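Quick heads-up: it's one chain on its own, the form predicted on its own, in structure tokens.
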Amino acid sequence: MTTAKRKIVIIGASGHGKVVADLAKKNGYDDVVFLDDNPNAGANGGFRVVGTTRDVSRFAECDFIVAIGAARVRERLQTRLLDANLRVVSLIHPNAVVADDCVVGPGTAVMAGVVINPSVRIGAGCIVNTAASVDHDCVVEDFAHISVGARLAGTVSAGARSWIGIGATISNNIKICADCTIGAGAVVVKDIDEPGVYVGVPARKMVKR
């Protein structure tokens, strides 16, 4: 008896897409291909580019994930897939530690070395990147990105489309509003309720001059 191959279509043949492709293979997908609107996009990490986002209907039997770093673009493309009744999946690296009661939304990628502790909710289309940690009772809203090595202490809320930079630390019981960027290595010790870019220790909003 022949077992049907599992096929996934990744939108975005970038460096991030290459990592997501490897993640898909580690989740048991036999056939991994890309769609990309860049006419110069070629094979990425040994995986083929087989068309553009206009071709999604050709792959209606496949699973999908969007591997684009820009949150609003990722949101727009994932919404388009769902509106077309296509199957958007989440991918969790086998070397990630994810608590049994954690909820992970569709289209979310959880990379190697991540630790997600109990009672965490990760929204749709999020990226929890390599070796990041999300402690108990956190909420990561849709299309947020927790970057490489970032640390969220307990009961943190990261708003929709927020970007928590590489190595940033968010202290416990902190709320970060939607559409915020927290710079690399920043330390957030109080709530952030105004969108913008926050850097430093402690983190402060950058002011345009």
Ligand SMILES: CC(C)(COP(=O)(O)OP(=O)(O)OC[C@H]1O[C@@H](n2cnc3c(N)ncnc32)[C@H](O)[C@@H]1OP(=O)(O)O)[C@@H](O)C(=O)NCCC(=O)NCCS
The other form holds:
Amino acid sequence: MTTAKRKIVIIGASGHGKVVADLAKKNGYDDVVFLDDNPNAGANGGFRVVGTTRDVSRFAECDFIVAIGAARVRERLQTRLLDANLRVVSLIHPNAVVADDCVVGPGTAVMAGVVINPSVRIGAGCIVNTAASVDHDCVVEDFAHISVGARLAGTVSAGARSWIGIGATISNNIKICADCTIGAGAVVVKDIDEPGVYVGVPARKMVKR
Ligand SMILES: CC(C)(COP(=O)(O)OP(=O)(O)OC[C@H]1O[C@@H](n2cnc3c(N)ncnc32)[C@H](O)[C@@H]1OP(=O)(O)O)[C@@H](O)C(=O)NCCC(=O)NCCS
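What would you give as the form predicted in complex with the ligand, now that the form predicted on its own is on the page?
Then the entire complex follows, led off by the chain already shown.
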């Protein structure tokens, strides 16, 4: 008996795309290809670029994931895929530790070394990047990105499209509203109610000079 090949189309042939391609292989996909709108995009991490986002309907039998860092772009493309009734999947690295009752939405990538503790809800189209940790009862809303090595303590809420920078720490019970960027290494100790960029220890709104 032959088993059908599993094929996934990744939108975005970037560095992040390459990590998602490896993640797809580790999730058992035999055939991994990219679509990218950059006419100069070439093979990425050994995986072919086979077209642009205009070509999605050619791959209707495949699974899809969007691997683009910019949250609004990721959101727009994932919404287009779902509106076209295409199958958007989540990918969880076999070396991530994810509690049994954790809910992970479609289009979300959970990278190697991540720990997600019980009663966490991760929305659609999120990135939980390498070695990040998300503790009990957190809510990570749609299209948020928890960067490499960032730490969310218990009962944190990270709003839609929020970007928690590399190595940032969010203290327990903190709420971060939608469309916030938390800079690399910041420590958030108070709720953030206003979209913007926050940096430092403790984190404060960044005012550009
Ligand atoms: C916060 C951030 C978005 C700001 O980017 P930016 O708007 O391009 O800011 P700039 O580089 O122009 O820096 C502006 C000022 O803020 C300071 N600054 C920038 N990022 C900072 C940070 N994370 N913490 C403290 N200060 C920071 C700069 O030193 C600079 O200060 P100066 O005006 O005194 O020289 C960015 O620096 C950052 O931290 N990005 C996160 C990257 C990341 O996590 N990548 C991982 C992907 S997995």
